[in-house]
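One chain comes next, on its own, written out as structure tokens in the form predicted alone.
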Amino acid sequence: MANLKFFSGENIPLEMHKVRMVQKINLLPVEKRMQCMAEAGYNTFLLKNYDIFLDMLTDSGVNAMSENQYAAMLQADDSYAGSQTFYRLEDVLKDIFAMKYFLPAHQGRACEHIISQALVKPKSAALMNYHFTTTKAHITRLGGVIEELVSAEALKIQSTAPFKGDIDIDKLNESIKRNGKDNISFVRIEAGTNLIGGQPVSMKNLRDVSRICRKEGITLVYDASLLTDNLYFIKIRDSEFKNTDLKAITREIASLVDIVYFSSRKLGAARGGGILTSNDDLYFKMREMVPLFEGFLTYGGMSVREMEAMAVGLQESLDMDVISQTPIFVEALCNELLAKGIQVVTPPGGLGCHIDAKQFCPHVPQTQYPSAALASAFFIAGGIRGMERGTLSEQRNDDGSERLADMELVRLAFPKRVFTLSQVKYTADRIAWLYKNRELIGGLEFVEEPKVMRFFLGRLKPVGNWPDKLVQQFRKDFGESL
């Protein structure tokens, strides 16, 4: 389950699976990588997968499925209404979360859309530990506002706090008093806070938040997309749960909240999502939106084959040998980089290794998107596709000015059971080379900027000719090797 200690004293992550099917990947010459990056508008989302060596953009929809998941897909029931596939999935979810109702949706942001449509009113406040890009967009589109209530410790790059995703209880009480409970659409807790380094939320904090919400009559929403990482950290960082099985922990989490929603593109290693609740009023308020926006109530816009795979994947998510794989490989890369003087978010979280672009590129101002520039440089240097998690991922202020992000990060995600230790070491080596030559990296500026979710579709260009200089230095140091 955990890192294996060798006779040499070294701790290394141990793959708890064997490879039975492979997919060829390509490592292009550095000049071609620069050309591909330019054609993609220096936006890693717009790269073509064929041109990528290690795709560490996300863990969403790219996790390796198990043999049992593929086998389950063969029994899918294609009925439009009343499919047996739906009822199998529903039974699994009710068993794991012990909640009364399940509403299917095609992925996590579809769940956010439905929840926001049901609960967000103009000028109402949604309180949360930290926002996610799509969550914020759905809320603000409806005229709501968000307030982020993590502690100052959560926004420190390097820390020893084991649960940096916790809501600051004093901030929560102050916000409720200031806004008034009737003007709060909901309180949201995101497991494994995505934008601040995949940091977990403690059970104690969830209990405290739940008690306040129930006292005030405020709906508490739990984003369980990164639940498995959060479960892992609860098990290893909280002595209360050292000997508690994962299903019991999951059921306690569900018992403390009013709505659980998830993207199974992350949770369950399939492609879909859903909403769970035991509240009759909330269920009926959201139910009518599923046929309107997603599909009928027994498929919700999902393929039934994916639903079968999801049911099995969710059951496998209660196995520590399965859920430990991402966190221990993230920790391995973080430790490799820290040893080379490269600052990453600590303690290592789930989801991926988060590199501090401010420390890596202190000479690039935030208005020139240092995280996006660094992500582009990673691809040029090693064919590694990461994701910008900084100012580019923010929405502009109402006056058109930039909202500078709290943290400038490049996320190197670890899809479950996809990468090997040699690939981790290759990644660390190429990043170390780039760090040595970091003064060559420059900024970026927009040439095409969408008004909404600009980090998905926007196109940029370098400020100056720094990519050419980077390629020249690469050839000088590596010669004709790739």
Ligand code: F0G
Contents of the next structure:
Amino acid sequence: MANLKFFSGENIPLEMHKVRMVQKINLLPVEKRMQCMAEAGYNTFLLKNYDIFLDMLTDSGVNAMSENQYAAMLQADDSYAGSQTFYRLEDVLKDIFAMKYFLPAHQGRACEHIISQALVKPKSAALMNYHFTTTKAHITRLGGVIEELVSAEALKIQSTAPFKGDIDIDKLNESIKRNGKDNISFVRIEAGTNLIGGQPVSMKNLRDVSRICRKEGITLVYDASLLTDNLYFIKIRDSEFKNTDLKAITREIASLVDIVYFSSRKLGAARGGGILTSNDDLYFKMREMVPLFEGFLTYGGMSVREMEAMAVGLQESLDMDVISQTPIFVEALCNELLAKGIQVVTPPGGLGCHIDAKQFCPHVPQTQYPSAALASAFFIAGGIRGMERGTLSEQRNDDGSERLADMELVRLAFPKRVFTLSQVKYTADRIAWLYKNRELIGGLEFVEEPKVMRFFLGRLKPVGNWPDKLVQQFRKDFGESL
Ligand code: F0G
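Based on the form predicted alone presented above, generate the structure block for the form predicted in complex with the named molecule.
Let's see the whole complex now, leading with the same chain.
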């Protein structure tokens, strides 16, 4: 609970759960960590889980599940068509979002595939607060283009703006005028805007965007994958909703948009996804693609066990004690790092702590992927796996030149209810050591560069032998310690 007061006056994030099942993790010696990083081509996606101490790559599909979710998995009704499990899940979703139809899909990007296939025409523009990697790939694959409409403030690392995920209304109006409404495939709002640091969207902004889209007859799509973080910030940063329950806020959001989709690898702490709408035309357009790409309409590529876990997880997500855990731990790590002079995206968002690689390694040019280099250095320094969210996550321009990212970030994600406060403190400590020795960190260059979403499978090597120097310094400062 975020607002619990301590007698000591200290502000300590407190876990509102107890741990009843655990997994042992390994901390390898620093030399071995360097070797693992080299074998993974300096790409944290290619590390093996066994070699990782704290896996902060993502909160996708790795959230702690509750006892009730596990229990529900045991009563799953296995059937190709018409399983009870599906109807239970459908009931829960229709209740939470108050929408007419639900289409199942195996994960978030599968929903994006279906929505894009239904709505994107070549050269049409998809307007959005900010892109997510898979969203952009699905739209551009079909010949569409994306336009990002967050305000300039949203791309500043240091800010006090409470809702950096908001669409700039002037930019939206200008874009609709310039493109013409018939050349716009849809407007998309992403809750808890991932790539700018897990930043929320305000209800006021959603209301404004909705009004414009309705007036112009443009479809409004809402990516609810990071809905719970967004709900948390609406509750604590917007006084209008202080006493509104989470389901009522969710229903208002859903009432303002035409399509809601989500990855339940995030929302609902399970694995899977789905699309909701109340619009008959959109429903029938998208429905025909579910059996083609995902599976029959009553499972959509998901196992019934995951659907049961999702149904329970979604209901549990309407509890502030459950959803506040991630943002308050993110804030705790951000504050520890800021106190040590390390710049992170502010205000702290949901999802994870986002460290500014440009401030950390100003000597590494963007063309040598400073965020990827820093993510490799985190692993070498502490067995901590983060995710590059910078130039490496961009796709090259058509002429082959690098598309330099707006921000160079390393994301340390907080899977829901997985890590403890001492692990947060360890992370801050190792990063502080690295910061003191930051001039040792060098750049990276590609050895193998895939054309599409290169950050997933690309392999790189260090420019110079900086990882060796880092290990030598580690031994000097930490002696025999891991
Ligand atoms: N939308 C958002 C906002 C996401 O964060 C993700 C996934 C997706 C869509 C795609 O969903 O993975 O189920 O296909 N984000 C993960 C991450 C991968 O690590 O941030 P998916």
